[in-house]
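Single chain ahead, by itself, as structure tokens, in the form predicted on its own.
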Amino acid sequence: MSDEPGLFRTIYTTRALRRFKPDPVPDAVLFQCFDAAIRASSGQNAQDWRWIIIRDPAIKAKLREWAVEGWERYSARYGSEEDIRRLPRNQRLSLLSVRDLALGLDRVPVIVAVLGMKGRHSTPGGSTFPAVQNFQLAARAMGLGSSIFNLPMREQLYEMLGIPESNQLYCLLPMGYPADRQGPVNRKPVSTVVYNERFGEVWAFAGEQPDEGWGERWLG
């Protein structure tokens, strides 16, 4: 455990990674991720999150089929692949990694389906996604990569996974040991997205901080 990154280093270096090595993820590593996930806050302490581990090749093959269909619809707004390659670097790299994940989804070591109880909370997903964030940060600390990936989500998935009508599927989390690197993420400055007291009111303290934030404190 001593080689694990600290909390802030983990936060500042957790990217959405979509390309994975074929190495299997041990059950003990998965358990640690889930054990960290369920420490998240939960409205009324309902703890109604549920998780399904997907490793069955037949299910992953079907998910790949649906993901490719989803990618074809999604990417059409950007034009051809050649058009995508002319986009700004950050947008281009993100889109191409989504494409690669869709095409290779059947080879991803583990896909986790994230569920919550229908009608249990006034804000659907509000008591589930904190646990998802915990899960992804724990995965990063254990040397894994992951991303939220919803292109394969279909109504048929409920029957395929035996999900009862009382539960809602919120997202899918493909994960594995990453072929790409973790690292600092580019984000808009805090001063442009956080306001003081009222929407649009400048927070003077944030304006005095560097646009790149305080990442160097944790990444040095």
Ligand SMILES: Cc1cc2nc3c(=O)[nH]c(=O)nc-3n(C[C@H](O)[C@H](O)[C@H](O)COP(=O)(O)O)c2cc1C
Contents of the next structure:
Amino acid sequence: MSDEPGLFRTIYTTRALRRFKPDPVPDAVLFQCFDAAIRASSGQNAQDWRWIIIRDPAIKAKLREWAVEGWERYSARYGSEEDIRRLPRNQRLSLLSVRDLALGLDRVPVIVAVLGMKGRHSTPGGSTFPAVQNFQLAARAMGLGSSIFNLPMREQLYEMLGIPESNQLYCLLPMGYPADRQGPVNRKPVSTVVYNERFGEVWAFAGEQPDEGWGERWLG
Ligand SMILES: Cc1cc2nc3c(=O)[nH]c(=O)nc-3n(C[C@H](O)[C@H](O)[C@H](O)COP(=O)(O)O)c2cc1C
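Structure of the form predicted together with the ligand, please, following the form predicted on its own?
Entire complex below, previous chain first.
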């Protein structure tokens, strides 16, 4: 794809997107996401990730039901919707997008269920999430958006999706063409999370860089 944004622009603009247009995702686009995902590393090169593409309206409707239940439980800690609207901007926007995804989950074009082999690796999930990240970066590079979304996770999903005992469901990934804009993403500065030689020791070079990082280089 000649018009893909390039690695760093893709990384600096891949954020959790939770509102989607109804446009279907072509199989060729999905295939490219999976073909990029499975290039990731995994412990012992086991590649024991498994992925289920969910487009069936009945399954999406059930997932929506569970997501809405999950949202009601989760959002209760913030109080009413009025209380949420009074939160600081970033937190408010993020929570409202979670709510909108829960309420609109049955209208999301594709939901991908991500699985890995149960008990196989010493770092559970460590052999799955690098592939999830590849998947999300590939989706973003092609103009799609996605977010890990675990509010609908239920034991019943195993039976509904025919997942064998040997597999663990790690996350759900709703995806589609986004109704919100891609990045940029804001994160804690490198200088506050990277240490030099010993925990807590300042890395001087990072301390001299702008707190917002080097995104400007790629976003222009
Ligand atoms: C392991 C993991 C679990 C996550 N679970 C959820 C989730 O259940 N629901 C959700 O809306 N977002 C979930 N996310 C997305 C994060 O909330 C999101 O990436 C983070 O808030 C940063 O948002 P931003 O990239 O838009 O800045 C998850 C991300 C990770 C890596």
